[in-house]
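Given next, in structure tokens, is a single chain: the form predicted on its own.
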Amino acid sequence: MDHERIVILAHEKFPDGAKTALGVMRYGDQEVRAVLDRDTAGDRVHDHVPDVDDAPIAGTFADAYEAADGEVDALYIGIAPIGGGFEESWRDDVRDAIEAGCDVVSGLHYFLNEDEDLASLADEHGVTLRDVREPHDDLTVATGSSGDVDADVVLTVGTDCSVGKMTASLEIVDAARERGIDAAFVPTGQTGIMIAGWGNPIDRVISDFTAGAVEEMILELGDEHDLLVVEGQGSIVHPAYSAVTCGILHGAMADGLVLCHAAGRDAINGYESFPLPSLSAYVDLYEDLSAPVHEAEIVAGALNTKDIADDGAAADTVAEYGEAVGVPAADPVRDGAGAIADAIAETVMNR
């Protein structure tokens, strides 16, 4: 089996709420066999998101299974409610994927291990359930070592959460292996492990082996690959996630960061009090931050223009961006990340 056939739990929110959905669709190696949305049952994939394999959508795990002909090795939640926790009304989906002989993977903070019906469910049918969220029991604190591996190393950093900085480390790993460039991607957040099928859940782990968990996936591909781009979290100012954001950057002991953002948004979502600083305050918070474990600077910028339609208007905004952060700019899905992966061979790779 080439790929892992899969049926993505998404009810209620697919598309626009459905980001692990979407990121696992648009990056993944698996094989979508059907969406799960009560509310779009019957549609398709491609009436709502046509940039992405098409599929059918289905309102039951029992239909979507029936309809790929038994054909499916794993559900995946594709969903994650404030505060990661489990739906009541996904349970009879979960217990039928469950009794249908399959695994299921999520990145909710809810461990489906933990729950004594689902677990007990498994065990009998001899499925495995992926929680991807729990970290491993043997992490450590940082050593500091992360400078010494022969890769050069790439982190996207944000302005705010939720604006792009996954999909950016996706695609400039794509545009720089489109330019012969041995790249990998480092994932810290339950999507991004989703999709490439391994890494740390910084937002679980204990705050003092943060640093040391980013470390040690460094650590891991350093030796074997050019570039590694790891997979920012958060953002250095927000209220509530800064530590994460933080020991991400001091982890991974970056050579080069990518300030991610999205055109338009003034405020931090879901903390509307809190204004965003200037683009050029952030260039200097996130690389006086990083002097004094690695020296690392902004290289390139990256854009999420998704709230502008006109293409033209959103060419506007990246140039605007561009200048405004002072280095190349590019919205990696609007545009490809080729601006930005040039930027990374020019600025990091060649000194």
Second form
2 protein chains.
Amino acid sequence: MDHERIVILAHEKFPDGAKTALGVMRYGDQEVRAVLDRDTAGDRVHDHVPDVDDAPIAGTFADAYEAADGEVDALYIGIAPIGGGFEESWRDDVRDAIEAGCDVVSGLHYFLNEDEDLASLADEHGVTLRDVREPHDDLTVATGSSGDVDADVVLTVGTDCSVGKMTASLEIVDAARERGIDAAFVPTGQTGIMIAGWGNPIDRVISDFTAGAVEEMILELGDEHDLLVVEGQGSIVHPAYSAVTCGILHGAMADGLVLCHAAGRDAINGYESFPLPSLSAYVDLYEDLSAPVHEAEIVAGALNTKDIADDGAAADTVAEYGEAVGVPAADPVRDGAGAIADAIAETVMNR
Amino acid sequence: MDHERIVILAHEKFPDGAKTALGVMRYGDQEVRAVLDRDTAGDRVHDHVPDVDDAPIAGTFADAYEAADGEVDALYIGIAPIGGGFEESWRDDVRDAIEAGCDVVSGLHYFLNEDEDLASLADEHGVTLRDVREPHDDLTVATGSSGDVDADVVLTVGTDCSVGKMTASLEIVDAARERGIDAAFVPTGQTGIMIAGWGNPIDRVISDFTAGAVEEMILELGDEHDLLVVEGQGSIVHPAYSAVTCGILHGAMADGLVLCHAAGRDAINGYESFPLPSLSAYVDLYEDLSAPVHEAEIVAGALNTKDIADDGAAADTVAEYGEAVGVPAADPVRDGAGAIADAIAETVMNR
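Instead of the form predicted on its own shown above, give the structure for the form predicted together with another copy of the chain, please.
Entire complex below, previous chain first.
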């Protein structure tokens, strides 16, 4: 998956309902030549999102292709309807992209490769349909060797789902690179995979291979960089998803952990009868559960303050969070992850 | 899967290499009409294993079928070669069973349903090939409701793989029933599923559904019994399999845990560079990790002493184990699980 120039489909959802599109625009290396959104066609990206590269917004793939002078390698599906299905209203755009010789990259539950119409059209035009949620066939059990790589490894862990672990991971990589550290992002979910252009969708792997699928990625990159930042998933006390979290924790064998939390969150999202335990309980749990496999301490905190409007109040909340966890903390979106990268450099990397 | 009279295939492996066959013979409700082993054909089961129901050992399915007067509902594959493949030398027996109208039940990695020859023959004869390692299609994420069932729930947890969690679970169910408790076994692995005749193979479920696949079983049985004993898998600090363990822990929402260990084990089996943490560390980890989702204490211990020849020495080791864990303990094979069932009745069930 090595696409230099892409179009991102975000019909009727750009920008606020297009998390994947925004993630790719903000953190991906790909050049976004156009966004597809029939509701805002004719606008520019900067009319809605000022802090990413600008691009036209088109109503159809045909229009986007023309606006990009035909310089498009791939169409990315940048939105995910509830349920992860494929919207039939996208079919013409996807077909037009295939017929224009573009790959199509999708993080939907619905696999494009299992859609006979699209699969045969792709075959005919010699392009690839890449379903990033579909694990590859060669995954197997972990061998226990992630701890042997040259790179230092940091993992973002969370108090819950949807607290900003992917964003924190990507911001940490950016901040580390600004500090001259050769850092790389290790994606574990579909948006991260679309941004990075590679990776294993850990939540779709069979449970026996959870740690192994992370280990495979650590071994692949571990001797080529100084720092790997692994995108965590879920929470170790999530009633539904803790298996994924635990497999990533032991598969990554991180040297340091960054505890991610969303300000104001006090119960598991969507499982409101389960209150979050205290921050110190999370610190103990993550560290105590890591230790028998690979010693790891919480070395920094990332707090998502998007629900706090006032900058001063947000800064106070971040400071309180850092004190409660006992480590340097930042909101990676509001502040950048410089303070977190510094903490990683000083502790895990011992610089 | 409701087979009253079965033949078990254990070619060249009965009894010592036929763990699944022995498990079904010892704990299953099925009547074993014959064992297939071409190496010991002509012997009786009691020549090799005195403490299960006797049966003839036959060299072929045809001989076994004749010895059983044709009263056979199914052929169970009772052995698992390294790698989980299908041995071509079994094909004639499996074909003969299908042609005789028998279902075939297999815990192999190799799915009989994907073998065109066997699948079409089964179709022709109207019998079912049941691959117990293949999860059913309707699994989904946990809803967090396992804690709401009427039954008390106990889960066997371990210091490692292969310490006797399945056997302990089955012996606990037997001992509880002897004490007048309406107890049921909840299987999570292929041998347990073949014994019980139902269940989800948790290690083959996609990782997002790990807890959900356990919850489905708890909800199915939870209002029909007073006690559910859930078969645990792996260990919470296993470098490869901890995801499965964690998903079962939070999916089962057990009220009590039974810590299973093998005497003399001091490193992870097959991962010898990872020493086991202390028993008290396991107690803390399992309890602390359970608590935010559902409070559970370690209420008893099960120690596997098969490597200790002397009964007195074994009893001493069990006593030491119980003291170290701080709970009543037994070797369920050597002593039966009476002491464990009593501890469960007194603590979890509050009798």
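Rigid core here is just the name for the largest C-alpha set that superposes within 1.5 Å across the two forms. Positions refer to the first chain, counted from 1. What you see is a predicted model; the values in this text were computed from it and never measured.
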item	value
Did E31 shift 2 Å or more between the two forms, C-alpha, core superposed	yes
A324 C-alpha moves between the two forms by 2 Å or more, core aligned	no
Core-aligned C-alpha movement of D152 between the two forms, 2 Å or more	no
